[in-house]
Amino acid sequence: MSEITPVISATGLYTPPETISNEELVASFNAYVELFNQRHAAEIASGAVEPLQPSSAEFIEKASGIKSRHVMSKASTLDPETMGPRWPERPDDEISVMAEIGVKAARAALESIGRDPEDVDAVLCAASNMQRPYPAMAIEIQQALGIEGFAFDMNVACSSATFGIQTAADFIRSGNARSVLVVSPEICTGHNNMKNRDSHFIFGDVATAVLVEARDMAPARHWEIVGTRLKTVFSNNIRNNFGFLNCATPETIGTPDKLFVQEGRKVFKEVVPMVASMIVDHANDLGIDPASLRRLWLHQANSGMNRLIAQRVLGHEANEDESPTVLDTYGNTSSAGSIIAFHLHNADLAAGDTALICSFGAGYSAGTVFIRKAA
């Protein structure tokens, strides 16, 4: 029995309608800084507390390449007294916020090729931050879509989507499923520390979906999955300690170590060579010349990291056509970033073109998905 070839049949994207520009974010952050310094004036004067420093739009763009981001809850995120997304808690018989946006992205993927939910065998919810431990978000998305079969959650931080694609492809190859939805609803603003000058600007909110199927049922225009590879190396340089085992009291919720924290310079120094080498080695193992790759859809975390990784892979500084970015308008959307870039920037490639979807992030974790345009 010959091995079944998995392909990417379709992708879907849900973009929240509200946006926050760097200028709006800086105004909010600087108002918080002023309030903090006023409220702690005596401690600052005595030297017991360090005064907070203001941010600027120029600093944000230089540090990250981000100019704006889409968010699920703009007003509360910009409120200097709140500085985070807030919405009314929903009853258990109403769809959760995370599942709701995941369903919208999934439906967009299915509708783009006229696929019915009953044609899908499984749903993987692959994202950085689950709204709850259980029931699985994937099962809620599955139920809302009306899909039979099975569903489960997986979390590998910013690499969740590529890990999900390999898992789905393995299900296809083994014959355990013929059509699998990999859904990545990322409400990243909920775990970002908006009161930290070094990270208050990083994240945005979004949801993506990737439909992985057996080639014999895919539409004529699809992407063959040539090869996938995953890698993890433990590091504390990107961490989030929020969880029911270590956030048991109201006093601990929202404290700095229970939100996104990172050692940015260490991450840059360690992740860039690791990911670049992983891409080149994987390409060589597949018989692909890295320099011949038509396009790189890289994780949208930092423009400097992407520029250097692409240069090491291609052998020259990549232009926007070779390595497109969505970071400037979406911000860092964790596992969804490379999928957004693929979704928005793949239509112009020709049959036979070989390209790469790549993620990297906390863990450390990294995933490479080499794909080839079929038609």
Second form
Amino acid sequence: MSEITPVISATGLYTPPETISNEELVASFNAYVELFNQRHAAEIASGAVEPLQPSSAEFIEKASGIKSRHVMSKASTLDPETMGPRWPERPDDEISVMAEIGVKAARAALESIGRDPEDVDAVLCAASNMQRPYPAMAIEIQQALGIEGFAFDMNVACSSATFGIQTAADFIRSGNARSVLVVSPEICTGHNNMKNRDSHFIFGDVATAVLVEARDMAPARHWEIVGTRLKTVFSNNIRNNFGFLNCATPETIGTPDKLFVQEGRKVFKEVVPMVASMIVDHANDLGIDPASLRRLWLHQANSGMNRLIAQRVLGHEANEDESPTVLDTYGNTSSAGSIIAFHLHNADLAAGDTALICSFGAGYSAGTVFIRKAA
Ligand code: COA
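Provide the structure of the form predicted in complex with ligand COA, given the form predicted on its own shown above.
Below is the whole assembly, all chains and molecules, this chain first.
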């Protein structure tokens, strides 16, 4: 039996309209620092409590490349008394927030090629953090779109979307599905600790969707999936302990280790070589010269990491054309980052161009998806 070739038929993006600049974020953080230091003035004076240090917009841009980010709930995120997204709890018969933005990205993907939801067989909600354990977010998205078949959630942190693409491609190769939506709604501000000076600036919110299909049903303009590879290596350097067994009391919810924590320097040092050699090895195994890759849509966590990875892969410092950045305006959007970069920066490539979508993050986890433009 000849294998069915999976392709990327379409992508979709939902960008929340509200944005927070570094300057706005730092003003809020510094107001929180001032409040904290005032409230703990006596303990600080006695040496029992360390005073908090202010943040700086210059540091953020220099250390990460981030200038601004889109968010789901600007006012509460900037309020020094809340510092996180807040909205009224929705009743069970109303679509949940995470599903709502996933549906918007998915609809954009389907409509871009005039695909009827009835022709889609499966929905994967691939993201860093689900809004609830069950019913699966993916099933709510499936129902809202009017898709039959099956759906499930998967969480591989920042690599969720590439792991989802490989899973979808495998379903297609095996004949278990012909059209699969991989949806990545990422409300990262909900699991970031906006009171942590080292990482309060990192994340933004967004939703993306990738439609993976059997080549014979795809539109003429598609991307052949030439090869996918996944890798995981356990590390505590990026961790989030939130969970129903770890949040026994309301008091412990929101404590620092129940939100995103990282050893940013260690992550930088360990993940760059791991990902660069994974890309080069995978390219070589596929018979692709890494230096010939037309474009790298890399995970968007830190511009310095991307510069180093692209340099090791291409053999020279990559320019924006070779390795586009969306981090400056979106921040780190976890698994959605490389998909945003692909969605916004693929139209100019020519038929036959080979390029790479690559993600990496907590786990550690990394995924490579080599694709070739068909037309
Ligand atoms: N404002 C001002 N100064 C700050 C600051 C802030 N918000 N946060 C930290 N600093 C200071 C530190 O106190 C330190 O000062 P010191 O040198 O006097 O001790 C200095 O800046 C350097 O801090 P450090 O945390 O070591 O910065 P960094 O250059 O390593 O950059 C990250 C931090 C997080 C941006 C960077 O390590 C990174 O992006 N790593 C990879 C993260 C990643 O990919 N994570 C994946 C998430 S999915």
